[in-house]
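The chain that follows stands alone, in the form predicted alone, written as structure tokens.
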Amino acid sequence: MQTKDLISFMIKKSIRIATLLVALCLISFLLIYMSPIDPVQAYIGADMMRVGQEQRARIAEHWGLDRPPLQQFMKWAASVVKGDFGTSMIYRRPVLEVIGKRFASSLVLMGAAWLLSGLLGFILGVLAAMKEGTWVDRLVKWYCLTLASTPTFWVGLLLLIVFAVWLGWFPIGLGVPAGVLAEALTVGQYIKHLILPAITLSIIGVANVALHTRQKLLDVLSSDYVLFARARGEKGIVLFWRHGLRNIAIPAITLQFTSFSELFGGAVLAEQVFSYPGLGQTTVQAGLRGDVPLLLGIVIFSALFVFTGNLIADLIYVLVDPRIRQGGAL
């Protein structure tokens, strides 16, 4: 892989993400503008009977909501270019500050779920392929196909009912125990509140990795060089370690990094079910209350998050696969 090829690759990726961000922001803004939610009414909240028309007009003027849609969008875009993402109408704080604080909580949740789903999915895929046609293979396929068609929020509610309500092993929700400040939170308490949301995300994410790994390993096991290795007496874990692992690791890694979009989307639903104070819950609140600056900031951030996952997957694929390095192609 040459430096010139890498620079060209990064330039193409940068142009692509810049174009994507502009389109996403414009579409998101239009959807918010056409939605039935009145940002001024949502901003006032329960005090709507005490606020007169003159005060409403002042609020709309303060947030720039009295201007035509195109002017609102252009003013916001000009501020973003300068590094100012505006102030959240809900939290009354800079958008970047709100996103940074909430994403820190979501990052732990998504990171734990990402690792668990990747490892469990890879192991199940390998077991299913090595035991093709047996009850193990059928059980893994049934598990994966069932979960692939199961909504995240339904799995979360089921786990919540069984393990939090009926058995009482875990808290019903929130990121900290009721009445406990975040500064006084112990590691054990934090993990206890994290387990159910993380499991919800991970068991849903297992399906794609497991099924993809199974099919890739079956292709490897049916190849000529593996048949030759079997003829020499290799079998079981030795056969997999020598000839299977290297060939299925790259596709599994690529798929895992490209699953960032599904991970973020699942986190939005899981955080709502468990009332987990992360970026996903903030996204729902921003949408329901018409917080345009915060919602557009989250759109940009989530797009960059997904783009980063795809970029890492591409780079790992290039660096690990010797055939791509020798070809000098990206």
Second form
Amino acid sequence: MQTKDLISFMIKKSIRIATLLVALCLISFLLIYMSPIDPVQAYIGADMMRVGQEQRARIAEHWGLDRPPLQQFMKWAASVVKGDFGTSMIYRRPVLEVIGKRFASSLVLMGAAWLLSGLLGFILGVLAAMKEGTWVDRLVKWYCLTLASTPTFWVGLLLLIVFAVWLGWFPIGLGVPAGVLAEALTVGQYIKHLILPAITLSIIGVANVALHTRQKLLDVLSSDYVLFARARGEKGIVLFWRHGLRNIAIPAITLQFTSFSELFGGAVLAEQVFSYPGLGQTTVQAGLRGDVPLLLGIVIFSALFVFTGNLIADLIYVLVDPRIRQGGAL
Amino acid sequence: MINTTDTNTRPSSGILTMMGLNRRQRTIITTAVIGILLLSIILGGLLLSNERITTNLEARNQAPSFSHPFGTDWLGRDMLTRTIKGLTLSIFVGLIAAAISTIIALVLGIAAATMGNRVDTIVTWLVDLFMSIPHLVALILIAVALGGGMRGVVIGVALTHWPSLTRVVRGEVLQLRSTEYVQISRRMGKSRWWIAAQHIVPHLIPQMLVGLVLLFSHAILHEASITFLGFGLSPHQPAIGIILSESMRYLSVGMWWLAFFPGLSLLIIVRLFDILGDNLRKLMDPYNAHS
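For comparison with the form predicted alone, please write out the form predicted in complex with its partner chain.
Let's see the whole complex now, leading with the same chain.
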């Protein structure tokens, strides 16, 4: 019964994700098709003057650019299904290879920021709720609400001013020091270049987790079983450990997994500020320079990334929470 | 979206409490003060002459001083004037985009809740579709498709901010539909339109107003982000995103004021809009008003 439920849940999810992905591909393709970018010009780039009219027409014909949009889409979709996203015009490499390489370095950045913001946000939320109404609570709330209205990239700029320019602790921008090959980078240097972007990126996530955790814990603290526990003399850390933690941990973890969308968007900004060579910076480059295959590839990839996060969050609820696992209607 | 419902903190509530005002009166006063402040910034941006932001090489690279509170940049332009003009532009872009988003949310939300299962499925599917890619990636995609510029930013921001509000509207209408007075109206033979106009829309208007103000702050932040990345307004326009992305080239030589003050101003504006939205919600929610 249980596994059967799980399987039907997974099948339903997969169908939904599949329809959304197909629609997303179609819409993105049509949007780019309508855009003023001339794919031939974007491909040739600086050599534009040396390429004749006839040659341009031949390139267009080679790519099937002279055919109606729906036919072009079908051709593109057919190769995407086979795993061929085309060739990036900026990097002159297969799109999947570029995305894979860039995503690997983004993943380190996003992973570090994700863990940091989750832990910090959870701790702040717990502190605020346990000390409800005191100055600690007010401070945490004020901090979170202010952070929620702060532009990410501005925080990055401030960190850059203070820690890189004034204190000189960290390098200014660039994922790799000048004159050093990316492969020759030591782990120490790498971490040094990672710290500021990771802190910048983690700052956005803190507010969300902290405010939700605070609210959840307040709900738990006003429940009958906590009242009973208090009547027996439990308080402070013991009370939190026995009755609070388990009830608020799962919502906080799932919330963290559903924040992949903001995480990706934040990474775009943080990487741009610190010139960190990840997928975010590549997204900006692809957009600014009209690299259509790469941009479409990134759009689809980012959607998969967000879906993965949401799916994990759903699965955690189904698998970990004993109340949901035992089934039955609520 | 961050949930800000549980805030009880209000700026300057201490002084106003001492004056013997109750919570509702305090909220009204804070709201009015914020409204006047925001209006004066818009007026300032419109009325300030362009004289102070023309190139003036004698006064370039100056740190903040009495005559230039926010300092000057490498062309001698006054940063305070540039910031206020940039904020005004941001507020306008935000207002247009948030208004369009709110209208989309209202139409889709009501349609989903009242026009049967099929429409509901389509609308929820659309909401899921727009939420399935990172917000910033969607903005970049739309901005690229429209060739950037002011038009690209406004349309991009307007087309990506409605999903969360649509969910709220849909939930609200579903709830209203099952209330007793709506059921009674229906039994008494009132038409769907009559019920919608008399019972549902009046409840939604305050929700919409609050939603508009809260969307506004998101819209402004996204406008600044996308402009900062280089997809938005052209470099000639005094936008906060442009100012901040230009400042990056001068940070390493220690010109911190180029980034600090414009960003801080943006933060304060967004925060003010958030407080404004929260206060409006409190004033319009009859259950909360007198507590």
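Just so it is clear, the model here is predicted, and its values are computed rather than measured. Positions refer to the first chain, counted from 1. Here the rigid core means the biggest group of C-alpha atoms that line up within 1.5 Å when the two forms are laid on top of each other.
Hinge residue among K75, L263, M130, L145 (rigid parts rotating between the two forms): Of K75, L263, M130, L145, the hinge residue is K75.
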